[in-house]
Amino acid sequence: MSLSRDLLVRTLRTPDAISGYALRDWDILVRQARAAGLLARLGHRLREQGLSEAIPMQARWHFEAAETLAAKQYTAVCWELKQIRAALAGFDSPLIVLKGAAYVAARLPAAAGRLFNDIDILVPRDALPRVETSLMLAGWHATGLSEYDKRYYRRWMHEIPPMRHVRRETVIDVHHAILPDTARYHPDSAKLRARAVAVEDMPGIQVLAAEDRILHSATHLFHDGELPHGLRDLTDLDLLLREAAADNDFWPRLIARADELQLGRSLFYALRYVRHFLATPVPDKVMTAVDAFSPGRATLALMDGIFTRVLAPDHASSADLLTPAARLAAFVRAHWLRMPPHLLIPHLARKAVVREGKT
């Protein structure tokens, strides 16, 4: 990559590099960080490293504004989780929170500077009707989707249609699994729920165990075909891994759990690309162990060509001539992993017709 193309990545890896940045570098850095959804997290990182004074005034207000928004969202997520728990007071199982909201609930380092679009929860499949009804009574309703999309969610997906609150406009994604029923891999949701852990000061709320949080984050990232915030999700993984690795038994448990849940390939990609982009301290012996989950050499070379581009910030300064093709390839790959051909082809054809009709 050119110096400007990987500016955000270099700054995340070595924050003190900012001491040599000119104003034009700060302009590109702010744009890349905003496109990646990382402006607040980067601001927090620079402040944590005692580098706030090295940010020129022309750029500093961007970081301060982003951190203010992130702090407001952090407080809002905590409050919203309590409202969801209250709405599900009759639910006879703990409420398991996923992804970004889980980082907030568990007060993890990955919550710092994290921005949110929605709150994800995991419930047993047979509880979906009761959970959906309870949330509807509390003001959340499925909106903004066509009848086809609603049927698609309910028949094939691992979640029901997103639910938006009529007044607060907060969005909940209610999952019964972490991958669709039609996906190539089928991690057992009951195993995830069985090892979930309680959250301090939030009665009735749980988060996935440390290994499962990481595996879910990796699975979500490497099964998603549209990755405007792929680098943000990669920094989530970096922070989750750094924290969990303080436990001496963590790495063997993570590898064994990945194998148990059929998520070894996702873990392989996650560890490969956090090391590539963020220099995450993954031991060499761990990388050797996860080589068992690696694809063939030719496929891996292709994946490197795709992911080194689509996990970069979704900004013109980070792109090259092959970036559009890489983004298309990631989109096709994700759908291929999530649906068999006899379902995928009609689905994509219908979506293409609908998109064409809107232009």
Contents of the next structure:
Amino acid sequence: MSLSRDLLVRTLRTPDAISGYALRDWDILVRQARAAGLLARLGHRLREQGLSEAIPMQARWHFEAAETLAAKQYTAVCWELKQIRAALAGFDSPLIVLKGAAYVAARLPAAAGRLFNDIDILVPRDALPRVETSLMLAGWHATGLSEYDKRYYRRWMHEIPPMRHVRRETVIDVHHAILPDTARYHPDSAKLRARAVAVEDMPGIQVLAAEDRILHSATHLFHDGELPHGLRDLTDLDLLLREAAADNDFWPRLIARADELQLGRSLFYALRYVRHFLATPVPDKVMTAVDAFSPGRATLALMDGIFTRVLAPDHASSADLLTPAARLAAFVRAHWLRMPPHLLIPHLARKAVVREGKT
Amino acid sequence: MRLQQLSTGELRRQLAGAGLWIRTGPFSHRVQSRIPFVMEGLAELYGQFEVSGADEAFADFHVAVNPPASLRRWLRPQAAFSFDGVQPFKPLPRDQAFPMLEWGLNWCVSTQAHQYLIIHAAVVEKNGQAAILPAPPGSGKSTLTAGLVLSGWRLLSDELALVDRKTGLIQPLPRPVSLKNKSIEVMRRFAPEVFINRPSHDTVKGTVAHMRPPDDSVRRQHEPARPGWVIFPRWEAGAPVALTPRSRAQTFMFLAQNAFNYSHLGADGFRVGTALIDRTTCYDFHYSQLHEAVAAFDRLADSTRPD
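Could the form predicted together with the partner chain be given as well, to go with the form predicted alone?
After this comes the whole thing, all chains and molecules, with the earlier chain placed first.
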């Protein structure tokens, strides 16, 4: 069926449509949702809309099992945040949590049915050595990266190598900024920290302000080369935007903040593609305003070619002939944005050689 | 339709094409493979399983075992397992292609099917009561399981005890029984009529072969069983059979540690696990002679026969 390529995306946009799905469609839908890391979120969405009964018996357990895992991860993230807070008790500044764990801490709709790989935190750069030592004392250790990768992280990245807990195996990413030092744009982390907000019931834990959360999510998505969960991250953005848009002057605030943090281009792409994929209600006048951040017409056409492919589920049924080229282009583009050429070329060359050697 | 009703040509065509649709216990699979050993294993061991049905348009697990796309294949033939395009394991020598399918299918269940509490244990049933046999490798669990199912016990699973979280009953998954090293010969002597497929040598578990599940167990694969006992078998050279009661608390702890998804289920894992322990009696079991072990299990089943 030619319509099956964007089945998951269409289902996220119009969940009601499932009542017309044949068993063959469910076969594809479950597979696309699993590949995109969206089984639990879709299950949650269908349940919320009172559509669970419309899922055929054969397919139902896949959603329920994924939601079971998501529910357990939700509890685990809450608990883990308390452990991290306790490990960093000696710090006067609050612990700022980013991305998925922040949505859980702030009890946002974007937390529902979300699956986690790690917990991201943001600390001031000068506190990094002390934070790392404290986390090590509490049982988190640098993961088994190669010496090259470790050096690469420390010298060029906006985070230190991921730390894994020896017993619980949870992974923390400690960031000091939201983009690498070498990147084209340098949003000032101090500005982000200055506007962070406290969350209920979790003393000492803060999350970024609504606009900053969205800008961070967008920046992350449009600077990341591998995008294994591009569509999942796009649904995060969709949920964050819908929730924040309830506030009266949200949209002008978002645009002004993007400009201030030099993240306008990422916001432009984010709004363009959440509308394209998920029909997120972004007012037309907002779209007109962010046009100021748009790249030229030719670049935009190229980006559309890339992002409409790489943000689709990473599943054979969603791919076309150009998908592999689009994924490669996104990878190169992300690195291009993150590093100047004199660093990028040796880095990619090394990665290519090491990758060959492994197979 | 059963797999044995497919001609060899038809089976090959389906496996090499869109994949063979096959149901095992509560799960449906679409299996794709161009490797002859995989087709041979399926033909020899899965003859009684349903291969097409009303639900055929949907499959729970889309799996493939095929030569990997690397240069290595010219040096040394290999096989790679993939779950809907994702390879969870490194490729293995081609000679292990069929066991790799078995391990891959187990992996699909143990990482996805959280509607069950999944314990690493064999399960057999007689007179309506299931015996759960958890045990570390080398304890003789598979040999005992094979011996019991060749002596009138029903096979529910040799590897994955699926405890239904809603009913507390054990869901059968009567796939072929994996036999390792010496137990392959032991089973051939115990039941000369049994079918055991071609062994794969030098696997991570040593030499591995699979025994065809009894027809009756496959026919009753949709019939859940009530958990009756949790029995820890231990093979010991020269030991007389001995069935000794065992602490329920310790047994619970062991089951929780040996469940694939206990921690994924959160509080519900505890509820399901304790409910299971509450309705079973727990034993340690020592044996050296397989026929004596079977006789001891028969006595146990007869003594606690429900009216």
